[in-house]
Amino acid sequence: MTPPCLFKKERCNRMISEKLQKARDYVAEQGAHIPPENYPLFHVTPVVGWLNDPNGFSVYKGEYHIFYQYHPYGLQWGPMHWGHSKSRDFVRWERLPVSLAPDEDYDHNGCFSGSAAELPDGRHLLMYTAGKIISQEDGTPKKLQIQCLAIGDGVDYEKFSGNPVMDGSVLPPEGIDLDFRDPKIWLEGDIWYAVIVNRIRDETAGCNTGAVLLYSSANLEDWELAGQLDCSHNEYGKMWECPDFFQLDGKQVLLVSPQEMETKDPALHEGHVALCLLGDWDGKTFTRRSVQPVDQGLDFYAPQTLLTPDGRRIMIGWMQSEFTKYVPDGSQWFGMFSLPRELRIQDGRLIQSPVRELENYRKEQTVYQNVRISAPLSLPGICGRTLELNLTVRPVEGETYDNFILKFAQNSRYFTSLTFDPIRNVLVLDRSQSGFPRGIKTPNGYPAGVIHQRTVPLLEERDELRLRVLLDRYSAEIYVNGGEQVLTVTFYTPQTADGIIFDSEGTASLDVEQYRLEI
């Protein structure tokens, strides 16, 4: 049965606004002067300007679309537009014209995060949070967050004349309309659903806290609150953002991105992070069973997923930390997305792997086996900034080692390192020597230096450590032991810093397999 949809083309504004056209023209003009080698090879970036949260990650007419929070006119957060790219294989991305601009009275304070879906009639639906400022009775301004719709053909999108379709009237009594955002929409049978985060007055915690609300609609215009899925109670952050809700391998997954999380759990990290809440879902109630980090590196936030036609659940995230909004001198763009990752559940754990399509871009292979390391060592042919590096580290029979160190993006001045301590069974990711400034304050008042290093306990003790490292000019994504843990880091050192060094305190044995990656 085709679900009813009250969207009629004549009810939408078909004009491209002056503000949207201005953004499109500006991006096209600025981008014409930037050489391709200034961008990552296989990660989504804007042509110019600021990128943050991924939005609208969806399949439309057989292609994968990704939108993003976008400020085209500067290298800092600003009036939010929606940027747009698409791909046929998650690796080679085509930039498309800016899709949304804050050009209506109800979204003049910004077109914020949201999602997308293909309509039964073949059009592409966007659902986004709009920022609106109203004047209160006493004349003071008040910010509101409301939910709006736009539809289009994969390039041009028309905002629905009936916007907003959700405002504070659909919140529960304890809901706060200032923090009501980031809808993730999907269709089940003939009913549309959306999960949306909201800050609520939490009597249990004695303060305001983040929660995930579930809404349903038969026609995309009239939405009803179906219930609250989960709540932080300030145990996992003061506010949640960017929810996603889906089934995977017999488990129900709720992804959230907590803000200002404080924790003493060594497996979790403080600040702005991404969490995977695994649980059970009976169609009415979500029962949380476990809380796991999505990424334990320095730069990963606000992930969003899609379901491919071949049944894979694919996730992409903002490859940046809230506390490291550092832009190198001379940069014309800021922010990038992770390589999309395939997800699965194994033994109650979230397992992540790089999308398999990346293997189609493997070129020259270099292999070494059973290399003994007891001092700094470089291997012929093992170097570069766009490559896949597969490593297996093990002790040599009859000997022990205290630390194995991998240094990459290395030259006489810079490097980023990953150290494995087998005694403590931890990994230490460190980019303190990768050119980031020290002692500066971010907009939130945090010193940038505090997040140059991350210590990550491994899940199990094993005789072998397996690492899969993806380097792409300005970043590394490190998959540990088959993807049961992932660490992501960005760095903006010169591309000539392309050395790779292996080191060990004591003697270790190493297998190395490297593929150069080319698009």
The other form holds:
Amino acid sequence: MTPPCLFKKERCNRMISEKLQKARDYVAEQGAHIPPENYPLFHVTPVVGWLNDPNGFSVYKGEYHIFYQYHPYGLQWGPMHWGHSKSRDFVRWERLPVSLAPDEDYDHNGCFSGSAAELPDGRHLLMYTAGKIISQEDGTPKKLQIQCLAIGDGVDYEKFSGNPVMDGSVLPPEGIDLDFRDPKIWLEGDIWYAVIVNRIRDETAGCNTGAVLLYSSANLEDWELAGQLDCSHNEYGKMWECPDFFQLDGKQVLLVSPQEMETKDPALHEGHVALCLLGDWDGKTFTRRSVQPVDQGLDFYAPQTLLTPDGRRIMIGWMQSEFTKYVPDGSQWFGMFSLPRELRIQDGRLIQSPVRELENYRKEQTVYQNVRISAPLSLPGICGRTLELNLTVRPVEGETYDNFILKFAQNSRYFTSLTFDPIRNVLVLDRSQSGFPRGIKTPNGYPAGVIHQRTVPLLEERDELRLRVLLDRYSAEIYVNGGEQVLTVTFYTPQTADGIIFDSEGTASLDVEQYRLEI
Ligand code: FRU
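Structure of the form predicted in complex with beta-D-fructofuranose (FRU), please, following the form predicted alone?
Then the entire complex follows, led off by the chain already shown.
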């Protein structure tokens, strides 16, 4: 049988280019003196510079690797490199040298998003989108997106001499070669598959729109179009980015990140979002049955998953999104990943929970039960910026309450809040008091103010509201009612803003369990 990987070592360019070495040296030099307290405790960040999408989230030689879209030299998107970290447990991350630089003719406009897999021969494969600018016949430039490979040992990666392995020639007739990116690769039996997003000419929508294409290959070099899995028809955003496609609990999941989504559906929000398309897959056709938000907070985009050796589907996302982006003054790094989350499907719904490995870092438990809240209250020992907080809110017998309010990262000047309105059955997440100037432009110059608030309808009416809040210096991830909804928010206030306040209009009863998190 032909092995699925036909690469020979000599077909890779083994040199570390000047551009890559420069990035590695710059990062080592600039990052050397930044104290660890300037970073989150257990979330992936670059040591300096800009990070966007997670790339190459994979298991390699028993360790979890994550790469990222990386511009080392600034706090804004720029010539894309791939940064790199690894972990044994998704919580404690070790930074590794920059793995890819845009140093070839075919990727000089950037090494964009992609994925990774362990090859059967023990090497680590990266598949990424290369940005290439060509000059057209009339002299005007055209930005192409093509797919490339690199192979490595978990630290150093060599670009394949046969790059690119996919260009516009593998697109369907309606495909547009300017937007063809973000391959997510996997091996099934001895066939390789990749899902890739493409902007297509869409007759149904009467304009161009985002779609996900499926490709297959027996040797990683020659790829064939196997079909279109799904298409936005501009109902769920204009272009789609960063797809993932996998089976979970008997259902088929297609993750996509739509750009500029406009929607009247109160369960979804507008802008750049992440969606879970749940459906059936017969090996040829994906039939979408439902569309669900992945995260209903302010900051979550471009998630990617891996399958652990013990069979868990784990997702990690960029804790940011185009219209919620604000780079604080004086920071040396920008961009964090979410805590990896375990995914499952229950009753047709995507359920997320923080990776169970985080529980190994729980320290010092503080518990309160049946606390009556009817005015602002802080509880002794309940405070901090690196902790897990488990809350259950319920009405006091015979009484009703209007709003339950949780304020965290709080001091006399700042706070971020989550309000539960049991009458409307909504949560309101608000970080407008977290030091963000109003109405600023995003660093890429998008003509949008930074968004600070979201109102999220709860899926069910329940007697109790259960919240699991993970705080890590600059972010909170809030799992609602066992993870059937999740809200993620970033904020860059001083760490001295570490208060936690509970409040209610009318009397509510509250159970609190807090663990300090230390690694
Ligand atoms: C998503 C994205 C990807 C692209 C990458 C470039 O945020 O636009 O589609 O590959 O970022 O950095």
